[in-house]
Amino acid sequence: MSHCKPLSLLLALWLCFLKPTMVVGGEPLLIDPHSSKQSDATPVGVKECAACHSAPSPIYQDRGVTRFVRLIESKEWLERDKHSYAYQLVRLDELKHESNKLASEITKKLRYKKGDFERNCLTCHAGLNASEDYDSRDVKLDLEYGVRCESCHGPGSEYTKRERHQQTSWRGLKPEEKSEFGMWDLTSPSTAAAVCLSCHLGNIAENRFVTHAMYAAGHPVLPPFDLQIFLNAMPPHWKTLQEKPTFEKQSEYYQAHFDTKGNTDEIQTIKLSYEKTRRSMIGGLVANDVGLDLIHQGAAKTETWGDYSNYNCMGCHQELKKNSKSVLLDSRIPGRPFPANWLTLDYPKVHASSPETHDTLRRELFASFDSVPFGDTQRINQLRDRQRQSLEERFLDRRKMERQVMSKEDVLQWLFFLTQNREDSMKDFWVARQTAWMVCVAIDELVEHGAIAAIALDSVDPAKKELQKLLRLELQIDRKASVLESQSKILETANRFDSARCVALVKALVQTAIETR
């Protein structure tokens, strides 16, 4: 039997059979209880933020504020970041760019009516809340700024009231205390990953979810997620710990975010922590939990259950030949669509509270997809309360881990775990890509810290370059670059993916790092 058509063409074939649906699922399981958006705070708008964050005033410079925060965030965001251009790429009244034409074609194919575009597209492309009045003057003005400040940092009415967050005392508040005022403290990788993934993976309850109908109509495939890789591509408009010199309320800040008494030696130790690897690790673990959460959200209501985008794409879109190597899963029952292969990432060293309980729950959840085509929603809903408790325990475990210094030995243990835990699942291109990102982030940071011998770099660099080419690891940096061209290239790369070579390269990189410690 001949090979199947490329995935991009297969997606288009579904257009004749799919109807657009409004996706509204059950309440999320609170992957990050402190970023659950339950504060009474409301948005204040981009201009309120830009008043201070476009350029530092002489007063703030004299006070040393810029030693802690740049105060050029709005300018950097608007001029350089892809998120600020997210609305411009899909606006339907501007058809000069091919992305605008694509957005217009998608909405026509999905037969969107008034309000559907805002509810289904602009919740991510402009950071809108699904309940906002899209016709209001303030909302229309803010659309021009794309994914706005408060889309990521939280609604500002409470933390800007009486200039709360401008007071140096604000630095001494813990992330969960800041969330009570509506601010999502993105210094926490758990919180940052949960906020990013509400769009970059999805949240049905917030109407942020790319349905299979959207994909079939032409929406680009969402890439796998790595928090640090995505942050590298933004570009940064913040200061890292290493970039912050001595600043006012420094001891209080470190006590609020780390297990330290604030003395100089401990602060210097924290600055030597492997923060990039930590963000990559935590982001991957949170992505795993958000994926499980999406299954529960979809199962909560009949009208949101069974959307194909909640399943592994290659369960259907694969080579139609005997003994195909595209999908080799011994546990798969033929004819049963199954969840994404990357929903198996766990790390007992971080999730110490109830690893056995969580593993049992995941196995029970996946078994429901074997027993009934597309999954047994009754069984999934029965698992919901236990899953909620497990995910919240995992969140608290990650919070504890975030407060610890991540050492070189911790990084090496993480790398070794990845090679052991993901060798089989790296037969899947998307799992391999996410895993390679995690490995490369850790390897790069080990090199930055001088933890890999110079002689070993002769083998590290070629392996990384080959892995980069094999998986097309680079993210599209140019915010105005062709989305369709990038989509075509990544699908071509997926079609010719050599999983055996990928595993060998990952193992070689990790082995080199371990041997030179």
Second form
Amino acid sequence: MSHCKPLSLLLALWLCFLKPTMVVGGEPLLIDPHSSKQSDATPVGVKECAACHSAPSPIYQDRGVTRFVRLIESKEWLERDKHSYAYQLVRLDELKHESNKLASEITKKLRYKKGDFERNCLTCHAGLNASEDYDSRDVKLDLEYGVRCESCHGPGSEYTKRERHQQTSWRGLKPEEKSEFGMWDLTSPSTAAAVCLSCHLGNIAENRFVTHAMYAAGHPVLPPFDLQIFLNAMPPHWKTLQEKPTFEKQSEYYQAHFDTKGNTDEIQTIKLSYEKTRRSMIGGLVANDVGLDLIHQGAAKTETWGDYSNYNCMGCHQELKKNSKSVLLDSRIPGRPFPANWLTLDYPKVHASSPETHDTLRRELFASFDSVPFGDTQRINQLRDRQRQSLEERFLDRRKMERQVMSKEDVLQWLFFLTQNREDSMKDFWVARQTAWMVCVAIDELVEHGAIAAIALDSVDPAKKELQKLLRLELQIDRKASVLESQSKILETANRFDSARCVALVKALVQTAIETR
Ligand code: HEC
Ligand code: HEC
Ligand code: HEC
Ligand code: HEC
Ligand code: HEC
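We have the form predicted alone; now please give the form predicted together with heme C (HEC).
To see the whole picture, the full complex is given below, headed by that same chain.
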């Protein structure tokens, strides 16, 4: 299957002459729900979206639109969301914050020339998209808004055209149908996770990748990612399903997103299901696949292979001392750098279709890291076609999975699998943090649903508080606050991390949940 239609090839060549190409590494393997059906849509800019999404106009109010969406999204994002300040914290022309100085220092150390900052940094810090010309005045102004509406929701030229997405009929479209018009449906957890992870983990094809050179020049360490925890840390400009009262085309809306006939009873069941745990779980599965894809993308070309940022940082950055708290897990071969542990964990039994193929491929892939230092690219590349097929199946699987709701039993089962046999891997601080996030999402939702006996709450709360402290679980949510301060605290916490205590706390939490079922 070739992705290069002659027309897009010509366009790509033309862009190569115009600007040094942004694409590095091999072509992605994962069908990425936010770029697969990439339409010809292009961004229209924040101001365009804000025109309707800052305050509900009387017309929309009269039509009952605000039962469905708040229409103050833009105001909320501009005043409270970190993403609208992401460019301001790294801009090079005003050294207002410590972070601006750091950004400037990083680009100096990396000997950046004109355009390098935009191409290598603003892809994440302002969602710069390959179709945008950063030299144009309009784009320059738009970039100042940082991570913009369209960086998350998709380029708007098609879905805003002829009132397309403004009509209530749009509500009945499935996520894959919306993406044909450029809109990425973020109510779909697999789409949302892929969108967030393209910046919060990386996507080589979009030139969103924090290289080891950037880290060595001072870039903060990207923490692991849990979709629900990261959403909790964003000021919500959306309405959750529970917050939407009955609205026009409701039945069609639910049918587009869930396996349901859309009658009132079924809708009620969906509203009472475990949406947050579902998001956390699917987000975890997507993160693993994005991690596998990054390895394959890197291995496809010699120029992109071997970047140290693809490996577990602590494998190299640990102190040489007796009994150093090495993160060399029992499962690892000494002297063979390995990808980040939190990305290489699997979630057994969650995926339905061909788990054997997936397991075999993973085993073969990881064995290639044991065979020669830094991994054997030849062996990795031999797995490429099979891996592509497996990732494709898993993607379609998740699409099916997210149409089903999670019950309390499902949540308990998920908690059980999640924490089974984690003693070894939780010696790694980042794995422990990731696992604790996921456990807390599920436990909090069980508590919200009154599914944990009141008496048990006396032990749940202190355990959660202690985990919070041991792992510094909270994220930075203030719009203008730099992550640098919290980053150094997280690293300090990582250095005096008590793994056994975390395992005990996590196990106790899960035990409490299971016992009070
Ligand atoms: C002309 C006014 C207008 C403009 C311009 C506009 N929107 Fe909307 N948007 C609306 C209205 C009205 C709705 C609610 C439609 C409905 O009633 O279902 C909406 C709904 C949405 C939704 C929810 C749709 C869904 O599928 O759940 C998203 C997301 C959205 N807009 C994003 C954007 C973005 C991003 C931009 C800029 C590229 C934008 N809009 C530009 C008026 C507008
Ligand atoms: C960092 C990513 C991000 C940015 C930037 C962002 N959004 Fe959103 N937006 C989301 C997420 C996530 C959701 C909710 C998905 C869900 O319902 O679970 C959402 C939901 C929405 C919805 C649907 C609300 C509903 O109640 O269903 C609208 C409309 C919307 N955003 C408009 C905007 C506009 C306009 C901007 C820019 C001013 C913007 N967003 C910027 C991530 C983002
Ligand atoms: C294979 C070993 C290896 C891995 C894995 C690795 N590094 Fe490094 N790192 C090095 C070496 C060697 C240097 C010194 C490079 C230089 O002199 O420029 C370095 C330098 C650094 C520095 C500069 C300060 C210092 O301590 O010397 C930082 C910060 C850094 N690495 C962060 C990271 C992060 C974050 C990761 C994981 C994403 C990572 N490294 C993974 C080997 C590694
Ligand atoms: C285009 C890139 C991009 C996308 C897409 C994106 N983010 Fe971000 N996000 C950033 C950047 C850059 C920062 C750091 C802002 C800063 O501190 O300067 C950030 C910061 C955050 C933070 C604060 C992090 C911390 O360590 O405290 C949260 C939470 C967050 N994003 C959530 C999300 C979620 C949820 C999504 C998907 C719905 C998302 N982001 C999508 C680029 C992105
Ligand atoms: C893959 C996406 C990505 C790329 C590429 C990237 N960054 Fe970042 N950067 C982030 C995220 C995400 C954060 C926030 C980390 C966190 O949550 O702790 C961040 C944080 C920062 C911060 C600290 C901001 C603060 O809140 O104080 C600086 C400074 C920075 N980046 C500069 C740069 C520079 C300069 C480049 C290019 C050389 C670059 N970044 C490339 C994603 C990226």
